[in-house]
Structure formats: C-alpha cells, structure tokens
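Next comes just one chain, in structure tokens: the form predicted on its own.
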Amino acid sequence: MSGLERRRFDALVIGAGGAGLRAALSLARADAHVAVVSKVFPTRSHTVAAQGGINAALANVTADNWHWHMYDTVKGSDFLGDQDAIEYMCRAAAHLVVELEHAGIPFSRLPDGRIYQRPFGGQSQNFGGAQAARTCAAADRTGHALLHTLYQQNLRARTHFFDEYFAIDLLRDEQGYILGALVLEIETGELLVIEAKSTLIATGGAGQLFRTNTNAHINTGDGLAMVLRAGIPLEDMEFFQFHPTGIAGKGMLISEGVRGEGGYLVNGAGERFMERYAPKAHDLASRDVVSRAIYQEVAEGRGCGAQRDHVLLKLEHLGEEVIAKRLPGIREMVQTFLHVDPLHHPIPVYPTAHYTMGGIPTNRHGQVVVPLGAGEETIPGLYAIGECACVSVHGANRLGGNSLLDIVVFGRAAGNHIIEFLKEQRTHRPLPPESLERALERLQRWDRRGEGESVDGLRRALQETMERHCGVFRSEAVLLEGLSKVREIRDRLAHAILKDHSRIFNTARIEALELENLVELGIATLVSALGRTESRGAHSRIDYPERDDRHWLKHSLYYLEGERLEFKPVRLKPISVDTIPPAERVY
C-alpha cells in the first residue's frame, strides 16, 4: 500500500462530460491545480449524444421570458423540483448560452444571425399558453459541439486530464472530509492515489441498469455508488425517465427535436394519438405523458409493425431542406441501424430509458448536503453535479433541453464555489490509512479463481429485470418481485468470476467494478419506488393512479446501510418570486 503512487491537486474532478469539463474549466481559470478523471476520452464522454438543444429565454422565435421557464420547469417536475434551484437555473440560462457561443459552440442559425430556437416538450408562453421555441440548438447535435467546445477551452486552460481512468472509490477521514479517490489506469491496471484538499463528482447517470436504453455503456452510476458506500444517501431514485422516442427494439435516442420540427405519432390505425392525452400540446407534450400514451396504445392493440409492438414517428412531411438542416444526425443514424431513409418512411420508435432524474442530494451551489435534524449539513470537501446530481431542478420529469442547461448552470456554480472554499483549506488534510484500505478492497474480491458465474451474464439478468419491474408502469406485486430478483444477483455477483482469470485484461475488472455499482442502484431505485404510494412524473403506480400532494410533496432519500428510506420537503421558496403552487398538470 505505501509503494502506490500518489499525486496532490486543489480539486479533484471525476467525469469528463459537460459537467465536469464546465467546473474544471472555472477551477483552471482561476489558476487552482485541477485533475479532471474520465475512465473514456473526454470526448467520448456521454454529453455527445445529447441531440436536441439547450434551453434558455432568448425569445429570439417566440416570446419568452425566465419566469415561463421556471413554471414550465416546476410544471414539467409534477411539483416535485425544488424551486429555488429551478429559478436560479432559468434565470443564468440565458447568459451562460450566450457565454458558450462566445466560448466556440455552432449554433444554428435564424436569417437575421441570431441562435436558432426550436419549440420542444413542455415548453409554453405566459405561463401555459401558447407553445413557447425555448430550446437553442447545434442542428441536433448540440451536446457533441458543447462537449468539445468545453474540452478544447480545458486545453487551453491547461487542466490536467487523466484519460481512461476508472474510479475505484472515494476516500475519506474520520471527520467525514472527503480527501480524493482512488483510481486505475484502464491500460495497465496500475492504481494511483490522488489526494484532492476538494472532490467533485460528474459521472453521469445509470441508464445502463436497463436492457434498452439511451445511454452510452459507461453510463454505470459510478459516482452515485460510490457515495451510497461512503455512507450518504441518494434521493429519489424512483424518478426515471423513460424517453418516449427510442428506435423500437434498439433504443437508440430520436431527439424531442424531430416533433419540434414539426414530426408527430401515429398508432396503427394512423391516428394522431396524442391529441387524446394532450389535447393543447400535442406531440409535445412532457416526455412522462408521451411515454405513458405510447405504451398504453400498445398495450391496447394500437401497435404497428407485425408484432403491434411501437408506434411510428412521421416527419417525411418535413421535407428534405428541413431534414437536412436540422436534422442531419437523425437521418444518418435512422439509415445506419434500420437501413430504411426517415424521409421517405416513418421510425419505428417505443418508450426506451433514458434519465437519472434522482440521485446525489446538493444544494445549488453544487455542494453535497445531507439531513441533520430539521435542516441539513454539507458533506466538507464534496461536490456532486449533472446527471448523477440531485438538485433538484428535474423532480419528478426532466423537460427536454433542461439536461444540458442543467450540467453548464451547476457546473459553473459549483466550480465558483470550490474556489471559495480553496481560499479557507489551505492545505491537504493527512489521509488515514484505512480509508484507502476500505478502498483497495474492492479490487480484492475480484481475485477469484476456479468456476463461477460470469459478469456479463449477471448484467444481462439485471437489466432484463429492471425493465420488466421497474419501467413505465409500475405496481406493488410488480415492484417486490424485482426487488427479491436484484438481491438475488447481488449474492449470486459475490461468487462471480472474471473470464479467463490467466490472461484477464483489465477492462474485465473494471466490468465487474460497474456491475457492482449497477446492482446497488437497482436496488436503490426499486426500494424508492415501492415506498412512493403515488403516481408523480416518471413513477406512474397502476395501484396508486392519483398524484398525493398531502402525503407525497416530499423527496426520498435511501441509505444502503439497511436499505432505509427517509425523506425530506420540497423547497417550494423560490430566490426572489413567489411559489408556483401545486396544481392539477395537464397539457
């Protein structure tokens, strides 16, 4: 243990996506020695995939302000967004879009130069009026061109970036001061200390716990595991949003953005759908209510294909000069996996999961805080943000367009916040040996030999399991079920073995590490669902259909000692404005 190789920084940030590279790039500016760990090149990092836009009341197409933002965005949570981060986000969107064009981001454009704006779920004028076009887009690949325009600023800024490393684990004093991580270089299998005086988390979230999902492979919650073994709870795992737009079967993600453009459902008859639960918004109405309508034609025999298993998204009627323009990267993928031309015949697409909408509590400076009492205390030297954040401005359903607004307004907050706090900590805390004791455990039990069950197996057996106990619809009987099925892998995972131990490469290790994390969060998020007796946003129970204000109005928080759930109020207080009040949430 004392031969491993340490090094030392000011801030220590885990993840390379929009998130991470935003802080780093405040951290690096303000000349603090910055590390930025990323078990995949930055770039591949999973803020690339994301196609629509980024919102921000430019009211550069229709007008627009911050407070139809807000509303729009506490409306889009079903209630359950803490307010006072919510107005703190709407109201910075505007000039942190404008800070990233200057930083280098393509926008599209309108013929008179301004940022393109396209018209995306939940979105309305006046406070659920009209149909807003809040969302500033790159064609649809604005998360590709923030993510290397953030990078290539990085470079610049000369932070320090160690590429495909994977994070083993955080380390930690008696004190509860968080003092860095230990991590191990993918390549060679070396382990390196890295003692940080502040930690931040940008790991992203875990749509990888789903068979079909939106989200790259590295999407394992690693950073949110991470923080259950560190002893601080993750709040309302419950919340996850299912995209209603994946391919069918596959589950790659078709951009909110194609029915902003104008495309629109049709069930098997080719009936306009949506115009039965949304009669305002249509086809965009928020994703939970699309997603819920498309399974609940399938379910009734609305299906198409031979198997009457999805639904079809059109947008031949857009016309190849819109299609290409603004939507290039749809066509492209639609030709690659399904072989067939969008412009000429409509996507097959059904539900697929997408969204970590809970996960590491904070508050809107980034910083990690935990119940004490009646209030709260902060976690010293822990900083969590983007995806694997819970703020909350996503509550119950995240808007489209929220996500990358969201990683760039807590990125920034947070990395301002950790300069503060590197004026008062001066110095690195001395680390105890037993904290990285505890650490280099993990990688210990993974020192098996002889017959067993294989990793990938048991992550396929997750997966299904999930998607058929915890998706769209959910119910008690349901819920248990999946629950006894995941404990079940979590022990049958204990006697599991790496394939071919004699030539294992590492990256066999590091699958077995995130199975590890994939399976507490499973945990994590059916123990939460099963104590939410309510239908709110994403968590729609068959046996709980109504929405409980009275009982509900309140975030979960589980503990993995005991697989325990407290909970904590909604901040319903905004900064400056008055409350947005619960209310009836249609569309």
Ligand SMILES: Cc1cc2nc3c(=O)[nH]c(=O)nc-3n(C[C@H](O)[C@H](O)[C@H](O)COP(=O)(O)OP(=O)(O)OC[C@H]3O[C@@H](n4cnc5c(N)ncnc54)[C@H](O)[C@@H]3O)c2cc1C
The other form holds:
Amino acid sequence: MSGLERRRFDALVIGAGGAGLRAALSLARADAHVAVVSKVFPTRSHTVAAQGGINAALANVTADNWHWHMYDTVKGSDFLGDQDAIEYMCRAAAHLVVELEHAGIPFSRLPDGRIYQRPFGGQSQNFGGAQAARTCAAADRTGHALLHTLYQQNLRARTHFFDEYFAIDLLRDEQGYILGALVLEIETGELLVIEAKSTLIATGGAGQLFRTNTNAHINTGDGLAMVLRAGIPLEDMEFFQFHPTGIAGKGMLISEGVRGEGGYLVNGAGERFMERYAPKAHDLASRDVVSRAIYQEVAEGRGCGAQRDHVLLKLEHLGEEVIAKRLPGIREMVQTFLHVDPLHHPIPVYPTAHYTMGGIPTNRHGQVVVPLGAGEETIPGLYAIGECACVSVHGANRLGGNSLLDIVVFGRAAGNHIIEFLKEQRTHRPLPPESLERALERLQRWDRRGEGESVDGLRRALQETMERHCGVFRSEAVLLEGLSKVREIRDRLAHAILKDHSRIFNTARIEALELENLVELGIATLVSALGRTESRGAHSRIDYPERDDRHWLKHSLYYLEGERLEFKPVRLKPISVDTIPPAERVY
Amino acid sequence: MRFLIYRYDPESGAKPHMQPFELEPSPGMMLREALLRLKAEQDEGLTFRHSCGEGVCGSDALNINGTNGLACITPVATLRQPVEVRPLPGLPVIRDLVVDMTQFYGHYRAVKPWLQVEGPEPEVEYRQSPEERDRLDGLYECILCGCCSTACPSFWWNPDRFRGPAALLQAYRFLIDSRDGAQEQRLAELEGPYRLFRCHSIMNCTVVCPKGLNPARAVGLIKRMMVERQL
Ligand SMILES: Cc1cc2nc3c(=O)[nH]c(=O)nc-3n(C[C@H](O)[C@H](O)[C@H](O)COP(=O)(O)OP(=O)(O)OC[C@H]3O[C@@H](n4cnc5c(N)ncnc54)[C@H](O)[C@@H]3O)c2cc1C
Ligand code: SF4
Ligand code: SF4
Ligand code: FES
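For comparison with the form predicted on its own, produce the structure of the form predicted in complex with this ligand.
Let us now look at the entire complex, which starts with that chain.
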C-alpha cells in the first residue's frame, strides 16, 4: 500500500454528469480544492442524452407557480416522495433554470425572447386542473445543452478533473467516516488514492440492469454498490421507471416531449387507447400509467406489427415545422435506427427501462443519512446527489423533466453544504491501512488466471433475468425465481476469469468491476420488490394490485449484510406549506 | 462479414498491425455492436471507447474504411468489405482504437468555450429572440467526437498551433451568441497565421461531421468577422 500514489483534496466528487458538475461548480467558485473523477470524459456522461427538458414554474407559456409543481410531483410520486425535499426543489427551480440560462444554455425561445416551455406528462395547473407547460427545453437536446454548459463553466472555474479514472471503492475507517476513494487511471492501469475531507457521489443510474434500456453502457450504478459495500443501505430500490416510449425492440428513448408537442399513441386497431386509461390527461398521464397501459394493450392482443408486440407513436400530424424546430434529435434518431422519417411514419414503441428512482438515502442537503433509533443520523462528510441518490423527490414514480431539475438543485445544495462543512473540518482524518485493503482485494481478484466463464455472458444473463423477472408487472413467484437466478449469477461471477490481464486501457477489467456492482443492485432491487406487498407508482404487483397506505406509506432500506430490509417513514411534512395528503391517483 | 481492425498493444512491444475478423451480422447491426460482439466472442482484449450507443456522447469516433465516423450510428450493411477500422488519424494511439485526445481538448479549452457577459445578472433570463437563437443551431450540438479535426490536413500538419475545426466551431458558437459580450477578445485571440488562418477551406471537416454540422462554414464566417473588424 505504501507504494500507491496519494493525492489530497478538500472535496472529492465522483461523477461528472450534470449532478457532479453542478456541485463541483459551487465548490470551485468558493475556492475549495476539489477533484472530479469520471470514468468517461465529462461531456460523455449520460446526462448528455436527456432530451425533453427541465421543469420550472416560470409561467412563460401557461399560468404556473411552484405550489402546483409541488403538487404534481407529490402526486406523481404516488405519495412516496418526501415533501420537504419536493418543496425545496420546486421552490428553487425557477431561480436555478434562470441561472443555467445565464451560464449559457441555448434554450429554445418564445417570440418575446423568454425561455420556451412545453407540456410534459403529469403536469397540471391549479392542483390537478388543466395541462401545464412547465418543461424548459433546448429543442430536444436539453441534456446535451445542460451538460456541455456546466462543463464549460467548470473549465472557466478551473475545476480539477480526473478524466477516465474509475472509482473502485470508498475508503472508510473504523468509526464509519468516509476518507476518500481508491481510483484506477484507465489509461495507465495505475492506482491512485484520493484522500478527501468530504466525498460526494454523483455516479448516475443503473439502467444496465435491464436488457432493453435507454441508458448508456456506463450506467452501471457503481456509486450505489460502493455505498452498499460501505455498510450503508439503499432506499426504495424496488422503484425502477419504465419509460413508455422506447423504440420497440431497441430501447432508445423517444422523449415524452413528442407527446408534449401533440404526438399520441395508438394500438393495433388504430385506437387512441390512452383515453380509456387516463380520461383527462390521455397521452400525458404519468409514465407508470402509460407504461402499464401499453403493456396491457399488447398483452391483450391489441398490439401493432406482425408480432403485435408494440404500439405506435404518431406525430406526422405535427408537420415539418414543429418537428424540425422542436424535435430534430428525435427525427435524426428515428431515421438512423429505423430508416424511416417520423414526418411520414409513426414510431413503433414499447416500455423500456429508464430511470433509477431508488438510491443512496440522503436529506435535502445531499448528506447521506442512515437510521439511528427512531430517527436518522448523517454520515459526516459523505454526500450523494443525482440519479444515484434518493432524496426522495421522485418517490415511486418520477415525472419527466424533474431529474434534470433534481441534479442541479441538489448539486448546488450539496456543494453549498460541503463548503460549510469544510469550514469546520480543517484537517484530513488519518487513513488506516486496512481501509485500503478491501478495495485492493476487489481489484486483485480479477488477476486470477485459468479457466472460467466470461464476464460478458454473465452480464447478458443478468439483464435478461431482470427484464423477465422484475419488469413492469411483478408477482411473488416470478420475483422469487428471479432472485434465485441472480444469486446464481453472482456465484458464477465469483469464479469468472478475465483473459485480458494487461494494464493499459483494459476495458474488460472495468466491465468486470461494473458487473459486480450491477449484480448486487439486481439483488437489492429484487429483494426490495419482494418485500413491498402493494402496488405503488412504478412498482406493480399483480398479486397485490392496490396501494396500501396503511402499511406501506414508507421507504424501504436494503442492507447488503444479510440481504435484509428495514423501513423508514415518508417525510410528509413540507418546509413551509401544508402536507399534501395521500389521495387516489387519477389522470 | 469480414473486418480488418487496427491492433496495437503497447505492453507487448509488438508493432501495430491490422487483424482480420469475421462475423455474421444481425439485421440493422451498427459497427459498435459488431465490435462489441467481436470483443465478447472472439477477443476480450479488443479495445475501443463507446457509451451511449445513439450518437450523442461522442465516444466512439473511428476511421471506418478511410472516413471518420461514429461506430454506433454506422450500419455495417452499408460498408465495403473487408471493413477497415482504424483509430482517428493523427492522434497518438493509446491502445487499439483508443487515441489520446489531450491536444484536441486543449484547443477546445483555449477558445474559452463559455458564455461571457458583462455587467450584473438580471433576476430573469436574458432575452433572446427566436431568430437570434436560430443562429446557434448547427453549432451548439457538437459532441466533441473529434471526427472533423482529425480529418483536417491543416490540423495534421499543425496540431499544436491550429485550433482545428471543432474548437473553431465552438469559438463561433459564442461569437454569434447575442448574449455574449466578449466578441472583441475572442477575435483577438484567433489572430495570427495559425490559430484560425491555417484553415484552407478543404471541407473535410464538414463532410465527416456525424452530426451534420458545418465547421468549415463557421471558420469562413469567423474569417469574415476578422476582416470586418480590421476595417
Ligand atoms: C435518454 C434519456 C433521456 C432523458 N431525458 C430527460 C429529460 O428530458 N428531462 C429530465 O429531467 N431527465 C431526463 N432523463 C434523466 C436524466 O437525464 C438523468 O437522470 C440525469 O441526467 C442523471 O444525471 P447524473 O449526473 O446523476 O448522472 P450521469 O449523467 O449518468 O453521470 C454519472 C457520472 O458518474 C461517472 N461515474 C459513474 N461510475 C463511476 C465510477 N465507478 N468511477 C468514476 N466515475 C463514475 C460517469 O462517468 C458520469 O460522469 C433522461 C435520461 C435518459 C437516459
Ligand atoms: S475546411 Fe478548414 S478546418 Fe475544415 S478540414 Fe478544411 S482546413 Fe480543416
Ligand atoms: S463538429 Fe462534428 S465532427 Fe467535429 S467534433 Fe463536433 S460533432 Fe464531431
Ligand atoms: S457511443 Fe456515444 S456517440 Fe457512439
């Protein structure tokens, strides 16, 4: 261990997506000594793929205010969201979106020069009234615009980047303090110990758990698994969002913005079936509702195509002008992958794994929290934000446009909190040698040689199992079978062998480490899904079809040790307004 | 389907070489999927960058049958066989198809690609008319893949001093943003025979850009701004 290179920083940010970059910007501007580690060059993070936009009640297009946004978010979450965090996010939204505009985001514009806003699913005026237009958009490339702009501002602020460094594990002492991380420079294969007074995890989601997904190859939930191994639980892992409109059979996302601009779904009979499932909101109901509807149409034989295995998203009627101006990226993608022009042909779509609602439990400052007696305690110096975190503003179902908001709101909040924390924490705590050993073992295990199964085959086995056993609809028998299969995959992975043992840019080794992370998250998801014997938001149990507030208005916490579940109450009390009480959820 | 893929293993001491591979393509297969399958089924050591799989992250720019492009949006069915896959030209190779892009990123940073506004910030957004905003179309969408700059002969000859089409496209993106106030400094920084004026309008950049952007045009427009500024 003495041979390892070490660097010391005030703050370590793991992840350079929108969340990590927004936090880093606050830190760099406050002159904190901050290191940002990312396994890919920052602008290649998956925030770049976000399309439709970011929510804020600017009221540029329809009347709006943050109370309505808050109501929609709580309802969208199927009342599992923590209302203090939701209030905080919705109140901060307008200011933060304006700040992003000032930073350079090329938002689309209204004739009077203000930011363009489009309607998105689950948005209403006046607490469930008429559709609101709340989603601020840069055409259908909002994530790209946001990520590049934040990266550019970080360049200006001279943030210190470690590009293409892979974080292996957190370093932790006996008292449970997190002291930094062991990271691997991908290009050279050299290890580096980064010691930090505070560590912020912003490693994004785990969409690679499922075979058909909208996520990038790198979305393997590394930060979530690191936290599990550090003895910290994960919250609400049973809630995984299936986006209703992925390209059928392929998974690439067709933004909700398409329906926001007026596109609609039809089944094999040409019927606009969403009218039956959501009498008021139709195609702009919440995602969980639309995904279940599509699933059901197909399951009952009303799908489209030769196999009747998808439905169609129609947008030809929008006309060339709207498509070229508001949905150019969608058009390009459909032309590339389906070889048709959506101007003339509907798009075949089917639900696809999209967003990790569960994650690392935090409070609204981004501090990681664990249960203590009847309440909670924070882990000093450890933070998590973005898709890997569970604040929880999305609860059981995230609204479109709320994740880009989540990452900037809590990115800033965590950055600011760390600045305060650093004023108290003047020194680095000593790093005991044992803390490194566990992380090193994780890596060295892959040096083993000989005969054994390949990592890639196991990755595919995991993804297929999760898709089949933990999809849109779930039941005890199917989940149990899935769990035993994934446990078996974990055992096989323990004996898998790499053929490539080189040091320089060894992507096979990285993928092995990623798969270890994914497998633990697969088990976390299955165990949590088995535990929750009700249906809420994205978690639909056919054996328990009703929401059960009496028993289940609570968050689940999954611990790696013993693969056990605990629960904690939902924070129903907002900061300054009245609680929005659970009610029946219709769109 | 036959492939010839550039291999370079810096740890072996062996020289770079082209290695033949064969693969039965699936319908609609993109080159990235083909490479992934070769890696999974034939040679775990085959090394390349990739991530999003849909042409937005800019990770997998490669030289494909002599032309730069993104593997993830290049259908293999359209390619002449054997498909020759090489790393982007002109940059140091780290391993196989992975190049060192440090210099490319350096030029990007050097054009100060961030909005610079004088004066206090208002409480609300800066106003920008739809027409002013339209001028950013075809510029801001760049994914920093490097296809253009590494296809540019002027960049091959002067990689240290010529900014290259990608960086210049971003320079122009800020030069014509109605909100930006640093036009004068931006132009001044591009003065001299190299940074901008090495471009001889060879157009390779525009031909290869996988996002359909037109860096050559942007370079031409900056040149015009330079001339107008001197009048
Ligand atoms: C196709 C698509 C479209 C979307 N559209 C919208 C939309 O319109 N509106 C909206 O609000 N939301 C949208 N979302 C959701 C939203 O984009 C994401 O939830 C959000 O961008 C996540 O940001 P993040 O910063 O948390 O993570 P990411 O952007 O995924 O970044 C994760 C970072 O962590 C790094 N990292 C991960 N593991 C490691 C490791 N082991 N070591 C080092 N670094 C690591 C990565 O390199 C990366 O930099 C969309 C999502 C997808 C997939
Ligand atoms: S037009 Fe200019 S920048 Fe583009 S390839 Fe030619 S010389 Fe290079
Ligand atoms: S201009 Fe085009 S080719 Fe050049 S880096 Fe940007 S996206 Fe790639
Ligand atoms: S993998 Fe992202 S651009 Fe090709």
